[in-house]
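A single chain comes next, written as structure tokens; it is the form predicted on its own.
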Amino acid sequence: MGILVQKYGGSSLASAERIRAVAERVIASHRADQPIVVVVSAMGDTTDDLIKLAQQLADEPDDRELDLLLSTGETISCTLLAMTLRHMGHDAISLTGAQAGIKTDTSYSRARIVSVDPSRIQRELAAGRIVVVAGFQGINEDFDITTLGRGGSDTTAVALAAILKSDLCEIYTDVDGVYTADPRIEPRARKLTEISYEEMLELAHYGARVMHSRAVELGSVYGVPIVVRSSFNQNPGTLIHGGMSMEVRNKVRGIAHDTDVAKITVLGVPDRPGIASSLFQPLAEANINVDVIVQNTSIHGVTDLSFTVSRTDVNRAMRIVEPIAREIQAADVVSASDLAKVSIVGTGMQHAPGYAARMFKALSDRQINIEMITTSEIRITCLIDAARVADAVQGLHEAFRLDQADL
């Protein structure tokens, strides 16, 4: 039997009592000779009281000692998991995410997995250990510890499942699996039983919370089967793979909207070659993500340019723009934070007309001002005010009938 790859979110391991909830499931996995290995998040809400309480030490923490200081969260749960398992009679070992075998590049808080040695993990599981691995961190070729940014866990349990050719992972989390849009925001949300890697993807990226947008990237890439699940209840998840049957590729199928958004507009661009590289390629070098990007149309030789970060970034994303602006000789440069995306997705849109249409007519019905546009060949994003968000993902959820069975 093969090995099974399993991650437990913050939400599941948030007291000693759901710890040893986690380990009993756990337990229950590897009696049936299921060779295992569990990746954990911090508890509850650790990582986000670290970084409140660096904040109050320092306005903008140094990038090596903060990941560091949020490593010891996964340290502490994957340390208690092992130690409650041993408690329980099964043999397990903790390990960090150096002892893990995984190394990084040098981008602290946001770092990538370069390569995985699993021989130590190999060594334990032979020895017939239950293997916890912190997940959300790893070690670059410093010896420094780096994070692999939020939602760091899922890309954890989906690079080491790859290395260890696990038959399937497993997500548990505190939702049943991938619904059509958030439940807390549209009640009528529906549950799927699979999704395609593709629209996962695209769903992740674009603010659906329940899987890491880089998990499931490392997930398609290697063809691993990975499974969201709820560690509350015995529930049948959802599954993420490649294998769609053609009966619901017909429609859209989900609906993710994103707050942490905000628009940086510079004004009175001179049009000519290299701007627009004088403008990305610092933004780029500081890691930080511009997603929409829009240009207006030239007039008199000048231009107006629009693009997105998340909202954690606009003022790091401000401070080398602006400068540049001056340089170009651009007119100015704004900031808004008020905004949100909202987006469909569905592996249908690329073959059949009127989606865009759709999506645009229900936010009109609802009285919904559309800031930006962008598209992919499965989703179509709009940049909307984020007080309107709630409205806009009830309103497409209803214009696309997704509280009806596929067909």
Given for the second form:
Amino acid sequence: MGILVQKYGGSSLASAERIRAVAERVIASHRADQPIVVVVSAMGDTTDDLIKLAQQLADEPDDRELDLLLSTGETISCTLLAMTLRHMGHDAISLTGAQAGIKTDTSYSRARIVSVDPSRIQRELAAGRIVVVAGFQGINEDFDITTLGRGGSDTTAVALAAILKSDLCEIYTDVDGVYTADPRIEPRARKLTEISYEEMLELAHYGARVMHSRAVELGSVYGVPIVVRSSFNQNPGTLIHGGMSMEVRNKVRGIAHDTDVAKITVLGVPDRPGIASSLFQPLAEANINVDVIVQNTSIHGVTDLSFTVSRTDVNRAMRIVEPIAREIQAADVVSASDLAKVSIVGTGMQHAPGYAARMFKALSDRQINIEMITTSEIRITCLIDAARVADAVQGLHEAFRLDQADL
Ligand code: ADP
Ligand code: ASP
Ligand code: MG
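Starting from the form predicted on its own above, please write out the structure of the form predicted together with ligand ADP.
Whole complex next, starting from this chain.
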């Protein structure tokens, strides 16, 4: 039998009791013929607490130092789980990301995995041990510790499942699976039994934090089936995979929302070739992800250009954009952080008209103003006032009958 990879999120490991419960679950899944690798997140809110602590001492903590600090959260939980398993009579060993062979690039706080050397894990598994790996972290070419971005333990788990050629990667969390919308925002959201990689990727990328988007991307590229399920009960979860039937493909499958949005507007930009490139090239070089871009038609040769970035990047982005705006003789640069994205996702949308109109009507019925719009073949996203996000999710859930459809 192949190797099983399980990942447990922060709320699943929030206390000594929870760690004991996770250890019992790991032992129950560890059959003699199936080696097991367990990836863990930091306990409870540890990562948030460490960030707050750092910010009390430095406004913008140095990113190398911050990554080393944040990696300690996962190091704590992996050692505690391994100790618990050993105490329960099972041979187990904890490994940091570096010990598990996870090499990344050098971009702190959002590092990408460049390679995984599975030899240490394989050696420990061959010795009959349960291997517990600290998620969310790796090591770069300078032997410095990096982290993979918030929610990145999912990506550690799927990367290990891919390199170890696992039959399955199980993501254990605090909800029963992937729902039609965040069940904390829309109580009528329904659990999906299955979802395609491409739909899950769009949902995750546009805010459904139940899965880290890069984990879904890796799952898709390496064909790793992923099951998302609860560590608090035995209910079956949601299978994320490639082999969806035609029938279920033909619908809006879910709604994502994201409040981690900041908008930057460059006002009075001269409308001539090269301007967009002079703004966006330096942002790309600084590794700042620009999402929605809107440029108004120019009146008298000047225009306004707006784009969105993550709230964590807005200060850095402003520091890059302001001098360029002066150089190109734009009138001003302003930023706003009171916006949110709400998206509908479904492969069925790519050949059927009318979804955008239904989405805009649902929002206008609730008097929600749309600031910007962006689409992919299987997604429509609207930027709205952050204060209206719950209303928007609920309105769209109702408009697309996601509480009723047999998904
Ligand atoms: P973990 O610590 O286990 O990684 P996360 O907090 O990262 O857990 O992800 C689980 C949370 O994702 C849920 O508690 C839920 O509020 C949120 N979530 C957002 N969108 C969805 C969705 N479509 N389906 C299920 N959960 C969602
Ligand atoms: N502990 C990290 C975070 O809170 C990584 C993770 O949980 O996946 O973002
Ligand atoms: Mg998570």
